[in-house]
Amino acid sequence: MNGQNSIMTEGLTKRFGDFTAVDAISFQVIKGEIFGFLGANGAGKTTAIRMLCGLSIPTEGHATVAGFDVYKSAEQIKRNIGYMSQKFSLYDDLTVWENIQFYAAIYGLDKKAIKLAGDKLLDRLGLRNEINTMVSELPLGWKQKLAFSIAIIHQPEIVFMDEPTGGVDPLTRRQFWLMIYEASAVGITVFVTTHYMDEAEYCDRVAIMVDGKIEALDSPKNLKQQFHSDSMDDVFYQLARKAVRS
């Protein structure tokens, strides 16, 4: 990490009429850092990320991303990053090959640059066998893994992930997260949503968002001697519970 902010917001601020779902946050997310976002259902996450990837125009507060002000510059911001959903984003009635020049495309990269990069992409997971198969007929790791890879085949600045991991086993999770650090080690940001706090320990830095405010905001080892707890599942739980709403 070299020290460049890839994320940056001052009192970033939703309301939804009276409900403010996003309430003045502050952070910086440093250039190839796996950054956590935590927090209960309802605790603002979704909010402030669709804000984030330039989905949703803020009611008031200052924010970057990839250089780009959210306000301005909504598109740039979608062609520099890469989202992955928790809900399988990809096309189950495509094939393999059919679903990588369908988000190459749209991610900006010309037929040449999508013959390259999606060659690479399937000798690195090993999906060369797969390339004519229906990605319905995938097992969900491996689903979740071309996901991940296909989110990042333009080399974007930043990918958001939305609980990439949910549903698939202890193994996979394990793999998937060799992935994110490889993606980060070549300088990619990692913004990632999770309910696994196991995997709150693998993030160079956490925040935790109660009732629209962000709370906590560290290292996950500074977070655990801050809250005296020996787990980051303490440390959640000793926050959510304060929450007000659900």
Contents of the next structure:
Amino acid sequence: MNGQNSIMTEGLTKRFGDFTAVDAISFQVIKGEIFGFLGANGAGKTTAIRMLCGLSIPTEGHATVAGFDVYKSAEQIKRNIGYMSQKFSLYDDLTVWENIQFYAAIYGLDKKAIKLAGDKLLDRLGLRNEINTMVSELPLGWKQKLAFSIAIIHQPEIVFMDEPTGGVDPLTRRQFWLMIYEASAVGITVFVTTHYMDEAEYCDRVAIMVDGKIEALDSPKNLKQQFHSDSMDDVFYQLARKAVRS
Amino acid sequence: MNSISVKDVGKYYGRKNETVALDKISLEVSAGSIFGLIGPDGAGKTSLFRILTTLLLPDAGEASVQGFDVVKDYKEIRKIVGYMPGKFSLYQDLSVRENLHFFATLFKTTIEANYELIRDIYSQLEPFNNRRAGALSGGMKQKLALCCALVHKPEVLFLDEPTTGVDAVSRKEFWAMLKRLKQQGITIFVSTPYMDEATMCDRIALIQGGKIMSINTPYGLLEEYSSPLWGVRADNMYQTYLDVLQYPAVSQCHTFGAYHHVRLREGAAAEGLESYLQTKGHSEIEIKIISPTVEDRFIDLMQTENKYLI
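Output the form predicted together with its partner chain next; the form predicted alone has already been displayed.
Below is the whole assembly, all chains and molecules, this chain first.
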């Protein structure tokens, strides 16, 4: 087992009937890096993420996440990762503190640990006065920050984020990425998908999926060199427009 | 001639009207143009769409579409507008063809009558004619929804976040389709949270917290941006960001993809920043003047007029 990688996959494949959603992808995500996972709609990103999070059993191939095997230890994976998406994050009709308690308990923290981690989180976000506020009443920017902090409240080795910044204002989007940088700086691996190509530049390495396969994987700098482009937008465009399925 | 006119329109929610969705906004859209409403979730975009398509009554002010009042003449407006709501709202268990046929019939027309208008888009859908709409991919759903909004040849097309969650390639294709529709004389009122799409519009309004911060052409909006903007990059971008913020002559710094966008206080020189970053141990330092983007201007407006910060 390689302790330097948070994710290792080898020929990871998922078929639905005769449709191959994810087609033998092999890659590693290094501990502590920000790993961008890009692809057009229908390229297979969501299916791949579901397998990596222990939510969908692969048809073929191997994968370990945070050291756990996706076939044998799916439950362990769920406890040892963080997950956040734009669509699924906090419960609007619970208060800030109730959301913290709920998710921390789901992630397996005991009462004492919840209190400790919850207090730390509130202080860091400056949300101490808002513990009894309904999440629905928080501005969107605060909600996003709270959701991210909760997703890593159990100090997971890796956090998965599926389009975390969709629809937020440009200031909040940037504040959010600073939180990602901070998490990465303390050693948490960040696996993130986005439709904003400027955000691809913030990643240490980027993988681009086309029609179920990983067509390119490198640092933004090297990818731009390889595709003779001056932006990740253009790199993405060159690769994704070749897609046959949509 | 104006196709859409909005004057001091307000919309309030809650028992005591405490939630202000639209704070007395005004705008005008000239016929045959593409007008973009640009802003994040919760800015009030959808409320305005629903008022203009006569699905919601304004609490203050007045608005008209093609000269028809949105309150008094709602029946007239409904005949001449096409509306693609943000949420996919076609019938999931009807096929592609059935959905299109249904919408054509609602407007007392046929698919064939205005086929010219939708041919471009519909031809990509025809191979899936018998597939249930619910089983289409995101990109295909978007194209079908656009066809259904166009099937009665509307004079004004309302598109509420048609590209949200859509990948960069499909977004480019979508905007190319809108350009072709504009050439046929249709007025297009479109909203988006993606600020890079602003340049595809003839005029744009930046909206935040129910207020319109600015209305201009995309070019004019960037002209509003006064002081020079510097692009800064170095080896470790996060550390560079933290260090740039500490430099006294820097008035603001935001991450912007490959470069940080930095503004200096009046009279400060960029050379000072470069030698400062060198003493901080950075390598591969690059500092250059860059052109601002719509996002720069948006952030600027949010910050200079604190009331837009929510």
